[in-house]
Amino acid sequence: MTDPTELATLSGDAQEWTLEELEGALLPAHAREKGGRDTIFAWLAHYQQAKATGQDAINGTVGSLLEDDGTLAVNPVVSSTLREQADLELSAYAPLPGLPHFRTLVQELALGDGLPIMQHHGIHTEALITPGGTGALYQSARNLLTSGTTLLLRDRHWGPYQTIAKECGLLTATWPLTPSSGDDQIDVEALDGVLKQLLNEQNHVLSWLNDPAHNPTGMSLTAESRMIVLERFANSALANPSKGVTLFIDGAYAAYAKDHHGWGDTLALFASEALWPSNLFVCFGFSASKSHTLYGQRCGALVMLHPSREFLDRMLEVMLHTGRGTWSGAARLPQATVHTIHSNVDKFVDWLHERDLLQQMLERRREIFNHRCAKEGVPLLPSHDGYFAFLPHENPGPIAEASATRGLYVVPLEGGIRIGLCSIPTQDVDRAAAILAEAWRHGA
């Protein structure tokens, strides 16, 4: 047995190292990588701090969304439900790919109208839970690259994007939100640019693409702008033909646009009229975080959409092997409480109305926000939908700081401030943008 007093010299010679010398020792290389803070944490808790000392702070930190009171908007169709649901649902454990009546729902609610036709036109679909869309996300970096190639965001996207990238061991390339000039929402050459790079220099693509109402900028495609892209990722397909494309739309915010089921209808009438390629996978993230404000439940799913059905039998093996060996299996829970607020016309219809309540919130809110920013002459990016907007600005940190100094806290991030209109309460949009527009003239 050690010696007492040799335990304590011991424990006296680790309090001598330096952090750095500890991370040296007990890290490895990869792990020293890792650190910082969560902007928008951040943030949050600089409004937070600002609200317990006093001023009359606003909140356009958070990516929840929140009552004109501050409070957490639930859906109270959701939590009443979820309370009812039996013993079995609240503590077995799910199969590992989901509770079967779940998955069939969730590609319904993720597709809309458009499912069965696609399916009609020979397009086979597959889906699997995941804890939050986070998870979906994850399994197509895990699976559909390999580590050390690069993945393709559109720019301007959601930070986490770029930590779960890392996570997977893999690079970032972008192509542009928006064209340099004109009014397309498109910009078709940069597209087709990276794509043809990237497919000269790997075996495979894969793409995630945030639409409708995209985090951070609230922007959503319009259908002739989905089916453009959509093109050419096919096309792109089509010229390299021993070479995998995925596409990856990620609709987290979906429930909250005014095409909930834009992206369904774009592939139903691709899979109607033109080709679709064997080496194109489609993919769409869904979460019931927003539409069902199950935020902490942690409950999302990857739908899966390709011509072959042995393909997608084994693609599900595939994501399974990795959903076991990273989280085991999601939570049961909130798939049964969806399942049954889906399969039962009166809670469907009173869940629907409690939606239609928060999204129209969410309107009214972008609505005063838009009208006063154009009227200050702050240049907004186009904000359509969702919990965001989003102004540009090669230096936001400043603005972050004005703004949050006369009462208002914003996200300032790579390239521009993000605004939460989701937690900002409706009374106080206006001064809102007031503030942000004086502060924008301060730091322009």
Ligand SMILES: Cc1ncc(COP(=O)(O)O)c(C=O)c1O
Contents of the next structure:
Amino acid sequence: MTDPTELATLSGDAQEWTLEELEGALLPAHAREKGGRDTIFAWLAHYQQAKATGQDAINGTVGSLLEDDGTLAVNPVVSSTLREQADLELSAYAPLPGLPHFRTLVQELALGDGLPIMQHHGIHTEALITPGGTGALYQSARNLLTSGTTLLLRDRHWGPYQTIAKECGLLTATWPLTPSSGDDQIDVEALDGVLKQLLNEQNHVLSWLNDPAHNPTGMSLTAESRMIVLERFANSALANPSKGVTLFIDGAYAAYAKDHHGWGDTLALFASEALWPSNLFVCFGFSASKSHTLYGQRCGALVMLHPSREFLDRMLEVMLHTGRGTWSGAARLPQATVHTIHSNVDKFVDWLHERDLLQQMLERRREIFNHRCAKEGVPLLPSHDGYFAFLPHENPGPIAEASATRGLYVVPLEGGIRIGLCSIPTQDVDRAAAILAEAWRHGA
Ligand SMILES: Cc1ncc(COP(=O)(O)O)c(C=O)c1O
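Output block for the form predicted in complex with the ligand, input the form predicted alone:
Below is the entire complex, every chain and molecule, led by the chain shown above.
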């Protein structure tokens, strides 16, 4: 056997290798392309640094809901119920598709009173546990498009959509968040155009639509707009009977929208009045991260809707394969916790009460913020619900810098600035809007 010291001399000490040489030796090309520090965490670090050096800084960077004293908002009945779970729920694996009672419950949590109505009208439903809403997005990207084809997004979207798409070898196309003029929410012509183009080029279309309480704008579609969108997807499916069309509604923030179950109502109405094309598949991404303040427990679900039970059984099988081959199973403890809360009246009432308080806190912050921005003439995008507001700008970096020097930390993203109303204490919101207005005038 070769003496290890001799081997080290022969091959050179690893510490003498440059990072580039190490990467060249150890990483295949596709892995070397990955990187980029998350902008949101970078700006959070700026805030923390400023705070540590004594600046009277306001934190508008994070995507978690903070109380007015800056601590993480935690729904207390959720933590107490989690701690009360039996050892089995802590230690055992969950069945790969999820705990059966959780899979039933999560469909109700996602779709509300619309669920039995659509089922009555022949739409079958199924749910699969995933590690967070992100896991549900990943499942759809892996299985409803072919690698090398294009995923359809709105032109403002959560940054990790692009990361998931890249991990799955997908390109992305977008349709506008709003029409360039007028009061309508949907640019029907643009949506029809991009659907048509994609269906000409590929056999499957998958679109991720984050609604209600869109990240990063806080925009929510009205009932009328939801129906317009659904009809455009259904019409595209009808016009292309040999191709597959999937609309994935990402409801990550639905618990903090005025209309929690708007999509359930729209889908129920559609199922009762219209013809559901067999090549139209609807998915709903559920996340317990925000609704149950269980961010770190990684609890979500993919809820699937289709007129064929057999097809849903098959989808479950396909997706279980992906889950098994990616993260194996999802955590059991949060599933058991959420189920316990929703099957005990007292716990449910407590959960709802706290959820409503948190929602009211967000509404108050948004009201103050929107009001001050309107007064200052700051052209925010429409912002109705949830965690965020967004100021569009071609060159957001200098505005974020100018805000930071004045004490407000926000996140410059492609095409504008994201303001995390979820993390700004209510008493600081008016000052935050005034700082943003000043920085915007400076950079406009
Ligand atoms: C738009 C959007 N979708 C989905 C998610 C998924 O969250 P999680 O995987 O924690 O459930 C998030 C989280 O921030 C989000 O902002």
